[in-house]
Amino acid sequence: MRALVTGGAGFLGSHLCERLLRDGHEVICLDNFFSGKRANIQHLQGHPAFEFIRHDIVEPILLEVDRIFHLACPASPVHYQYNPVKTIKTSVMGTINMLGLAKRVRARILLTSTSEVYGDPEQHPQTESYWGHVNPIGVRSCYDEGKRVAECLMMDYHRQNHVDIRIVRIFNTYGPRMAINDGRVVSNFCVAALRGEDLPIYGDGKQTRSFAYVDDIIEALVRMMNAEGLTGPVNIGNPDEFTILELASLAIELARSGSKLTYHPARPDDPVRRRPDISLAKARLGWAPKIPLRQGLALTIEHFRKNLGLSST
């Protein structure tokens, strides 16, 4: 297969490019380096089946491909709130452009949507049939509503134009190649603990998240793209639920740090609980995450340790 990965120089995208090359596919990586980094794909540049194109998917592009993995969009609050208009344009116009390409060349297209479509959920855990509890005018809505519109576009192109689509809703993901300034809670805690700085807790720290290691998520994306007769959406995440305080404690322990916790006011529209029901992924994809948080977080901390130029002793 000839696969296009939008956002391919990002945290998730670069791991996906690696996996697709390992599976024997040709890969075209598309990125504008807004939140992705050249360093994430530098080691792939000499691969004969790998091609990189610097491009912003808000603008159309013509390519010949069999599969489109559409990942392009800043995914951390720090990045997506920096230019909220650009964020929603990326989700909406970028998805229209990728669907137009898929329609034209009859490619199968997979959208990485997000657990953020559930907002601050009133159903727990969240199933794919839950419509969500989202603030459409909040500071996070450029991302949340952008992804909800992207899902709508996917379904309408499928119903109206018979485009072969796949939709996954990804829950919190972490692992090597997260940016130091990513702004998400795992990277914030790992970097602060390694530097011996205070770990910031917003609210009481009892809000929960489910953390999935990047390799588990990539496996799910590949299985979803290869699945027949399943458009989605399908939840992809780890159903093990941890409080933010538990994550902070584990980060300090694994980093062998003397960091302390500091408490700050809760962030607006920050969900209180977030945990996926992955029954559908188990039944239809034969998928469930394998890597526990302690193991995955240890690998992630070593990645940050190297990036920060710190000794492991």
Contents of the next structure:
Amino acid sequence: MRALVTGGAGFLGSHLCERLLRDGHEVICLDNFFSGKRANIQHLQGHPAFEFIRHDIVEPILLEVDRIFHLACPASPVHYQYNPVKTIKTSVMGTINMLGLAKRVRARILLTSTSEVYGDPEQHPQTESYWGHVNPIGVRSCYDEGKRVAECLMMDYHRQNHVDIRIVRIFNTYGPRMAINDGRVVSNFCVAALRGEDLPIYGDGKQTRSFAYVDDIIEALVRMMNAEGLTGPVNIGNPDEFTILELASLAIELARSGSKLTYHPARPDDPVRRRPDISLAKARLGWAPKIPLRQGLALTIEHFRKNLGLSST
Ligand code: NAD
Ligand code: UDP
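Form predicted alone done, so how does the form predicted together with ligand UDP look?
And the full complex, kicking off with our chain again.
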């Protein structure tokens, strides 16, 4: 198979390119380096089955591929709120372009949607049948509503044009290769703990998230792409739920750090609770996450320790 990975130089995308090459596929990685990095894919550049194209998916592109893993979109609030108009263009025009390509070359296309489509959820845990509680005009809307439109486009191209689609809704994912300046909570806490700086808590820290290790999520993406007769959406994430304060203590403990916490105003529209119901993924993909937070966070801290040039003693 020849697979296109949009957003392939990003955090999840680079792990996915690696996995697809390992599985024996040809991989075309497409990225505009908005939040991704050349360094994430440098080790793949010499691989005979790997090709990189610098391209912005807001513009159309024609390629001969069998599978499209459509990941391109900034995912950290810091990145997606930096240029919100561009974020929504990426989700809407980018997804139209990728669906147009899928239709033309008859490729199967998988969209990495997000738990953010549930907004600040009033149902807990969140099942795929829940329609969400999203502010359409807030500072997170460029991302949340962008992904909701992307899901709608996927379904309409499927119903109207019979495009072969897969939709997954990914919950908070972390792991090696997250950028030091990514801005999401796991990287912020690991980096601050390793540097001995204060860990910034937005709000009272009692809000929850459910954190999945990158390898578990990549396995789910591959299974979803290969599944027959299943369009989704399917939730993928780790249902173990933690408060942000619990995450902070664990990061401090595992980094063997003396860092303290500082409190800052809560971010606007910050979801209070989030935990996936993964019954559907278990039943249809035979998938469940394997790596608990303590283990995954230790691996992630080692990654940041190396990247920051700190010794492990
Ligand atoms: P990331 O920011 O590391 O990767 C996104 C990649 O897309 C980057 O390499 C970026 O340069 C590229 N990109 C952005 N806009 C582009 C454009 N217009 N044209 C071409 N490339 C563009 O983020 P990530 O965590 O790897 O997320 C990947 C995907 O997974 C995103 O679609 C995100 O919404 C989804 N997702 C991620 C998480 C998570 O916790 N990591 C959770 C839910 C959903
Ligand atoms: N958060 C925090 N300190 C940080 C970064 C994030 O307390 O340095 C909180 C944030 O307010 C949110 C949670 O951690 O409640 C997860 O934030 P993140 O940006 O990782 O992802 P989100 O799930 O909000 O998209």
